[in-house]
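There is one chain below, alone, in structure tokens, taken in the form predicted alone.
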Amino acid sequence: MIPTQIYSNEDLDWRDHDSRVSREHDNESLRNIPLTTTTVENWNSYKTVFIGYPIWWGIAAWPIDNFVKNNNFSGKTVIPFATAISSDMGDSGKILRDYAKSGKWLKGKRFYSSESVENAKDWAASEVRR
């Protein structure tokens, strides 16, 4: 999911109160972020389906809250993970399964960024195994 308007590194520095990313949590009307697409080649396929995102301000970045909204979920296990540097996953996945409103969400889990790469591809494996 590729927004339409790139971030930059100054448009994602939250403790500037001018960012974007900041303008955009002060004001929620801001959060609807147009994606290149919201399509998947060959969606219908997928039964398991993984999410990843970084964690804003306790919750998803908004960017890829019109992935979701833009697609059905049905009949798709949906696993969420992502990154933060302190927030946990937070209400992050059932706040995304709302915008779904389909498909079976598990719990998912949060990354630090310290995580090795070999940690997260046996974690995804054990997801899919579930």
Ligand SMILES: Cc1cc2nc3c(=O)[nH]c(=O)nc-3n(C[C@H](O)[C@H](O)[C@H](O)COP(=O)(O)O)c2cc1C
The other form holds:
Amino acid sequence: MIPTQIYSNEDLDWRDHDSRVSREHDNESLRNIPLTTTTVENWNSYKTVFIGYPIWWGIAAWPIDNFVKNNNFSGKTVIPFATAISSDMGDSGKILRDYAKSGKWLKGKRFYSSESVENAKDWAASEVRR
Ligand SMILES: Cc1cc2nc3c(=O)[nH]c(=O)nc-3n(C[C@H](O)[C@H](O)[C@H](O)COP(=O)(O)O)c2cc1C
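I have the form predicted alone already, so could you send the form predicted in complex with the named molecule?
Below, the chain from earlier opens the complete complex, with every other chain and molecule after it.
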């Protein structure tokens, strides 16, 4: 899912109190990020949906919010996963589940950048087999 106004490196500079993300972090009303699309082709054919996002200030990066709010997860198993430097999943999955209002949301998993692609693939396969 791509924000209509993509984030530049400067936008993402969380050390700069005046950067785009910092302003969005400080003011929740700025976190309603328009996306180029929130629809997925053949959405109804999927029983399991993985939703991945980076952790920003302990929660899911908010550009994912409108994707979650605008889709119907009824009858689907939803598996969140996150990338982060040091944080855990925290409440990120629960918050997204509340936005979605539907679907069976599993706990999911946080990955550090040191994670191998093989491990990530194995984890995804084991979640689908559950
Ligand atoms: C605005 C912003 C806030 C972040 N906050 C956190 C945080 O609270 N905890 C953490 O472990 N990592 C944090 N990070 C690091 C990102 O989670 C990390 O860069 C990302 O998961 C790696 O994915 P990427 O390569 O797409 O950036 C933050 C990064 C940005 C840009």
